[in-house]
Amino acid sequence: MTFCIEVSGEFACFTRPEMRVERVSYDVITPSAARNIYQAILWKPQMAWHIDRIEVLNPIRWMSIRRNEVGSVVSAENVRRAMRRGQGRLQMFVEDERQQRSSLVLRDVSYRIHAHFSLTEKAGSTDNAEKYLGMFLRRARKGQVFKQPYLGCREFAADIELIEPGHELSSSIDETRDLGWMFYDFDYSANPPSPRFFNARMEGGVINIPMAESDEVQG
């Protein structure tokens, strides 16, 4: 069964990985970011979300902002060392690590995202698709989420609405163009996980997303 949600927000930034100094967003939401929004509503190890199609509902508009960010993270090796010893200093002083960076972000975004899920190898004898289908619909109808869904960056909160059969739909934008190579998702079967990309094309405001196993998705 395919599900559909509408996602909107005032700002969004789906950062291009090749832009390492200043953040620059892709033109539209990436499949990975869309999957995370579905997972915010319902996720279990026994299920995996697959994004099928993204409809762009608002014109693609940009704006430049400057934000304060923390320039480093706590070292994983320091954490492991502290865990082994049972002591250690893991604190970070934000004032010492703060840096101001420019970002080219999207504004007034709205997407209609179609997706389905499949059961994983972790599904047991009591797990079946109908069980998780009912759980997802109950949670989505009540607006329940495990975590606040966001649009690329955690400070850009997303509003979500479940679209059910018979719901009156707005049109996607009338725009067709190539979007270039876009981040698809990480391949978590590798260690460490490796990024994968696909050549995205928008036809009449609609982007069809290939399956992860497709030849269109490359590492």
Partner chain sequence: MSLSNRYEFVFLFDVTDGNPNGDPDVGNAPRIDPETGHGLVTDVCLKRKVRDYVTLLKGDEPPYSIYVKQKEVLNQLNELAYKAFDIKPEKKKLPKNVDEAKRLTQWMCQNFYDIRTFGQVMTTEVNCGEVYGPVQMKFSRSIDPITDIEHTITRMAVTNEKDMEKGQTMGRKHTIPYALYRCHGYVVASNAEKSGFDESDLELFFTALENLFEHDRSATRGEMSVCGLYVFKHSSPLGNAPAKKLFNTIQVKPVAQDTFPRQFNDYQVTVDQSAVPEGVELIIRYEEA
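The structure above corresponds to the form predicted on its own; please provide the structure of the form predicted together with the partner chain.
For this one, just the chain is written down, with no partner chains and no other molecules.
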């Protein structure tokens, strides 16, 4: 069974990996970000979400935001030392670590995301697709989420709505565009996880997403 949700938000940033210092978003949501939205509603190690199709409902528009950001992460060694001694200086001074970064983000986005899930090898004898299907629908109908879903960055929270089968759908944008090589998702079976890409093409506002195992998805 496939599921369909509509996600929308005021802003979105699906950062291109090659432009992640001064973030520039992809034109549309990536399969990876779409998967995360489904996972925000329901996910168990026994199941894996696959994104089938993304429909773009709003014109692709942009906006630039520049913010003061912090350029460093917590040092594990300093934490270890402070724990050992019972004292120490553990803090980060924003003035010293300040980076002004601009982000080129999408605005007023709305997508219809079609997906299905499969059971993984972690699924035991008591797990079956029916069970998770029911759980997902119950949660999605009530607006329940395990985590607040977001559009690429956590400050861009997403509104989601389950689209029931047979529901009348608004049409996607009438635009055909070659989106070029786009981030697909990480292959988490590799250590460290390795990024995978695919050649994305939007036909009349619709992007068909290949299966992860297909030849169209390359590392």
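Basically, rigid core = biggest C-alpha set you can superpose within 1.5 Å across the two forms. Positions refer to the first chain, counted from 1. Just so we're clear, the structure is a prediction, and the values are computed from it rather than from any experiment.
Aligning the rigid core leaves the CA of S75 displaced by 3.5 Å between these two forms.
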